[in-house]
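Presented as structure tokens, the chain that follows is alone, the form predicted on its own.
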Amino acid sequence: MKVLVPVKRVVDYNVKVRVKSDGSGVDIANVKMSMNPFDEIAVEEAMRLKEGGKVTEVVAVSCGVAQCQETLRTAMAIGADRGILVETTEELQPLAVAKLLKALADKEQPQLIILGKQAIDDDSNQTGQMLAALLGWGQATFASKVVIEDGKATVTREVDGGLETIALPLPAIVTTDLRLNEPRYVTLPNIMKAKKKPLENVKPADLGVDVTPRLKTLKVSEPPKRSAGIMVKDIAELVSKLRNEAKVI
């Protein structure tokens, strides 16, 4: 069995996140650049199903600038067998995406699609789900726990009463979610070996896919900061400031 691990490269989660001085985006300039967290959960799943016996290949994906090269380097050297980047230097939307990782699925014609329920960067939560509906295939989003076993994923995902299990025939899309596994740590001999792995390049045209942004950012600005919090002399004067001043009862 096939599984397709899209990832990708965002600001580092460490990293303390600046907007540009003329509101038009976040300044990446000289800032630290990582696999998205949820990504690399996606990544040590198919690994741990490889390593049951239940995977045979591996394949990670990325889409967007030449430097996301470093980023698939780093799922090969998780354990990754090959990658696959489509390169553009277009600002890449969730639909745009989906399209991307549907025209390399009809290609690639893989039995799973595993990737993170969202990324850090715009938090958008919504590449899985579209990917399914233009591949027609099931969808188990949130996932905490994975079992391939006779044909179809059974899924364990976080919903707000608690936690859901569902079961899906195979081909299927399953989004991760953070309490489903800890990614291993990437070893300096791993990380040699990513290095002779295959990796392919390919731009959207070559897939017929048209990645033109549909949405427009119109500002990035910063949270206001938060006032500092003050002492109360008893329940009463709580209630009162609750009512009047943050008019919140």
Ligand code: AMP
Given for the second form:
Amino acid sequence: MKVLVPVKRVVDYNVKVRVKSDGSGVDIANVKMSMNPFDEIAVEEAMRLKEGGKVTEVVAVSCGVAQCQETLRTAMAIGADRGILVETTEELQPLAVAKLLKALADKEQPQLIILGKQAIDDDSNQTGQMLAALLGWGQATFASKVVIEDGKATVTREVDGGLETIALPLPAIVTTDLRLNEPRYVTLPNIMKAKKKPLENVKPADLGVDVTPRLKTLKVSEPPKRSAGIMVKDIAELVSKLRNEAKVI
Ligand code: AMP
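Requested next: the structure of the form predicted in complex with this ligand (the form predicted on its own having been shown above).
Complete assembly follows, chain above in first position.
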């Protein structure tokens, strides 16, 4: 069984991004880029399924600029068998990525696609859902446990009131939540090994996909500045301030 794992190159989660002065977006020139953390969890889960004998091949896919190769090499250092870069300098929105992944799924015929629940740069939380709709497959989003058995996936999902367990036939889409697993550290020998793994390069046109953006960003602005906190002497003063100044109780 083959698993496809889409991995996105995003601004590293430790970087404090700045909004450009013209409000057209955030400044990503010269900032550290890394694999989207939820996608690391997705690669880790695919590896655990492979190590558990449920999966025979793990293919990582990244869509975007040439530097996404680094993200694919990281996925291969975690253990993915090969990588596919869909190379474009166009801005890619979730619908375009979902269409690219649909075209690749048609070609590669995986039984399972594990995506991150959301990319930490655009916070869209859309690609997995759109891909499931385009493919006509079932989807289990926000997974905190995945079991593959007898041609079906049993997935525990993190929902508002607690945990929900659902079963879905394969092929299927799963999106990862934070508690699914803890990704392993990438070791130097595995980084070296990853350099020799196959990395295919295709263009959106090769897949017959039009990636033209459908959404236009009108404005990006900084969140309002938070005022500094104050120290209170005792609970009575705290209650008085909450009641008379903040007027929240
Ligand atoms: P989003 O819908 O943008 O929040 O992204 C959700 C998930 O879709 C990510 O965690 C990735 O698994 C996948 N994804 C989104 N954009 C890309 C991309 N450009 N290349 C590869 N995978 C992507």
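Keep in mind it's a predicted model, so treat the numbers as computed, not measured. The term rigid core refers to the maximal set of C-alpha atoms that superpose within 1.5 Å between the two forms. Positions refer to the first chain, counted from 1.
Lys16 is not among the residues whose C-alpha shifts by 2 Å or more between these two forms once the rigid core is aligned; its shift stays under 2 Å.
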